[in-house]
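Encoded as structure tokens, the following chain is the form predicted on its own, with no partner shown.
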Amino acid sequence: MMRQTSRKVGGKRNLIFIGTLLVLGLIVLLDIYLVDRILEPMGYFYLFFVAVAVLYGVYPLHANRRLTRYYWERTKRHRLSVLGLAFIILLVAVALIGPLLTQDPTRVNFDEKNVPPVGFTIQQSVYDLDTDKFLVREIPGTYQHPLGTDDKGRDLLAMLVSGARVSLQVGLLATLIAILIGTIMGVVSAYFGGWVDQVLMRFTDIMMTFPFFILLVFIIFIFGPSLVFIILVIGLTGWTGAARLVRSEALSLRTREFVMASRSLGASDARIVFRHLIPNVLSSVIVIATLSIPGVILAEAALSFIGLGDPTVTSWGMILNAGQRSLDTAWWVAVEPGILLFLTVLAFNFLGDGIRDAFDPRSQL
């Protein structure tokens, strides 16, 4: 029975993944109706992300070590992609370890407001009650706040570390949801064709007619901002481009000999889709995912910048919003998150370009 079910869904890996989804769904139902709180909402996203990463990321890389080594050697020849990967690994390490080593990003201390970064000195006018005059004093940067403070005295280093965690959470988790939906929609549409293809692609066309960011702003404005909801909205509305690209590649695969042979041997549609088609479009999916993450990070930063981000977390967009009001007195508040946002987007784009060239047999790497 187990073996037959495994064959129908395309292998043990897919069966384990479906079982994991069912368990997570059961826990969500228990969390809603029976138990006060089993997991935080972000906990479900983390478990889902880990399950996908292990089953469809770590395991295939380990099982096909020779092929992995070959593509890694090709990727290494693209030096900018290696540089981008190094920056992303550093950013992930900072997001994981940084909160343990930095101050509370929400701690307010007006006695230390607008302290510049280390190595810089600013002049401030201070009213002296004794002389009834404004006095000019110099405020140097201190190692207690190496990247300075904002107009409320909050430590910029702690705020940037918190922002890195938020950006990576939204970028990785929302992209994962969008890519999964887009891949399944594209492959199913290409494989079945006919009315299935017409319905799915017309629905995709309708979704693509709405400006992505305006649709995002409209939905969050109605239902309210929260980090979990922002991830869901971006993931559930940002899959259209991936679906189109995956469909175009799957159309050429469905008439290949190995697909026709599987069909003639009596393989189920689900087995052909999950065992043969999806694994053969994974190279394109990886490239699409890597190049989609920067757009998602920018979308979250833009939402926070215009005041529609989660007010309970500190994000780079929120810091930029606070910094643009005090550019003349505390320029570093806006410049530092802007630089980090620029470098993060650039790093993911470099990595995506390198992976794309590594998977492209026509590339001269």
Given for the second form:
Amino acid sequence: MMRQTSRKVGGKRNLIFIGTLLVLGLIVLLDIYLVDRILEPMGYFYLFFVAVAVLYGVYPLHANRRLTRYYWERTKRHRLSVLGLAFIILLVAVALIGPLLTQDPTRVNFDEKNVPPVGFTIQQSVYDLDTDKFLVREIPGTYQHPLGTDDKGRDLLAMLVSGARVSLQVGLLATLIAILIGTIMGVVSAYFGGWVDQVLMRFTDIMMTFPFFILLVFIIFIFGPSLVFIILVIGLTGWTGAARLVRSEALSLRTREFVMASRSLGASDARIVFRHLIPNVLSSVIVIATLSIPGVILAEAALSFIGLGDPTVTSWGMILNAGQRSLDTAWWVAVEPGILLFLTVLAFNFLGDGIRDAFDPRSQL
Amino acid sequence: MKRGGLQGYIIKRLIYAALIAFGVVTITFILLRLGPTSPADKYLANMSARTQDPAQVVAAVEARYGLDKPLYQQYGNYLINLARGDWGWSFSTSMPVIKLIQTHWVYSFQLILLSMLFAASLGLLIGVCSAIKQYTRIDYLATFFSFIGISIPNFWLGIMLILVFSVQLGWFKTYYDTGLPMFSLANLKALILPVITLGTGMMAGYTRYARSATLDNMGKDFVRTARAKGLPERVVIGKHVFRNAILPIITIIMFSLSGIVFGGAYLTEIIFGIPGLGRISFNAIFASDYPVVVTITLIGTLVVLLTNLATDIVYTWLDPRIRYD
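May I ask for the structure of the form predicted in complex with its partner chain now, the form predicted on its own having been displayed?
Next comes the full complex, and the chain you just saw is listed first.
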């Protein structure tokens, strides 16, 4: 019974997915040629992300509740990975709701510059207009700026919340693009073999030779920074590892009996690829996706840290950059975004490790 | 295996590497031409201050650099210039790019070399110890710290090191001192923080690989045989396990160049103001000094390519079991 439903889902799912892609593509075309601005560019990414998450994440998990419970039980045994997941959920909530509650992260106020976080007090020399002298004054942290302010008086809490949103956007969306390209490349390469495999894998080798971060810097230098473009570039350059992994998995699947059986029953190439190969590599794809999110988040943070990020949004890397310049006057500006970045990366690494062990039937948990 | 097979294999690897290099150079060219601004515009940014008419400057630049020629000719010239070492002129520093690279590569080299030595020696030591004492407190501690080392953003680690050891404690300078002689203790001291910054992430990665590679070999039959015939544990680990575990670890170390090492070195140089290739490229980006950025990207990629090739060839010499068909 369960099997029956999941099968039906499998067939329709790809159709729905392709349909969604077509509709999105149509809107993009309309957007470019006929009407101006139906959606912000980010909107397309979100719709795309939601479509993939629902069709290939939520729905199969819901349809196979028994399997879902089994994997959850196995993941749960890694206490750290549950902790990681909790942190990620918290961060997503903060990124979604936070910007509504905090102050404007770009509001500059020089009267309140370099205010320390609550509980700290620093000495600052302030120019006094009446006496025409520099006075050393004690400045305590205030609850109005619980995490302090930077050298332009911007509220750090608001900046960090905005940074969380940027990091998650880049981390999730760029990884999604990279993983999709990698999966398609890997499956096609393994299934068709021959010269297709040769061409795709040689291209993968070339892309792998470029040092990832230096290639990113190079492309952003040529094309200019914007958040959408950074997401695209990371997605379009970061697929090589996934392609290699999926190819090797699919190569071993291709010779298995159930694929042979399907082919001898007259199944088409597309059917074998979509119904047999892709669903069976999905678990490794999920693992490699989770484990590559931290690298992507770090890459974006590093880009904005060196000043190649989107200048219109506040990201953690950008705050770190400001923090390095005011290390001797306001240490907290460099410390706070770094801790968040570190915890986020750690959380995804823990979760990825937990999922990997849960999906690996050989691991004894 | 015959000698000829090995030579044939090496020749095949060389040809393959040459093809990859060609692909890398071609992709770089395509990216350059796909860009929204033509190379002439980037030159213009640097030259228009000196003349009146921008259109004239563009025409002059296009003629000078052959940008008015058809694309295939441009591509041909680009390849020829690359091969001849004519990598263009750096506007922001007013010297040929090749000269700029010649003066600055050594700073990157010393940073990367020292960091790799630091990371590889400590990483191997901790990884092997952790594997020998599997499921003890030492092992858990090592695993925990390697997790932290992998997750800590290295540019943030660098800033924190500066904050604690340079700003608060005043043990080191906040900036790398370029006036020091290369082979001196003072230079080594100036490189301590940068090496820790770049090396920590690498070390954590190597620790994990060393641990798993050692564990893989600990369960092998030949190790059981060695133990059964009464060899001391020191010989079993040192000779039988370690020698077999070291090969995959060497590969991992070499292949990490393209990912964590070069990206990390780029950022480390920027944070500490070390005038290596990363810092030069960073300065060039903000000066729109286009030939420098292109050349450094290509050099980084080709160095990765050559190390991969060298790893492949050294492997054949280190491990006589590998067969090449």
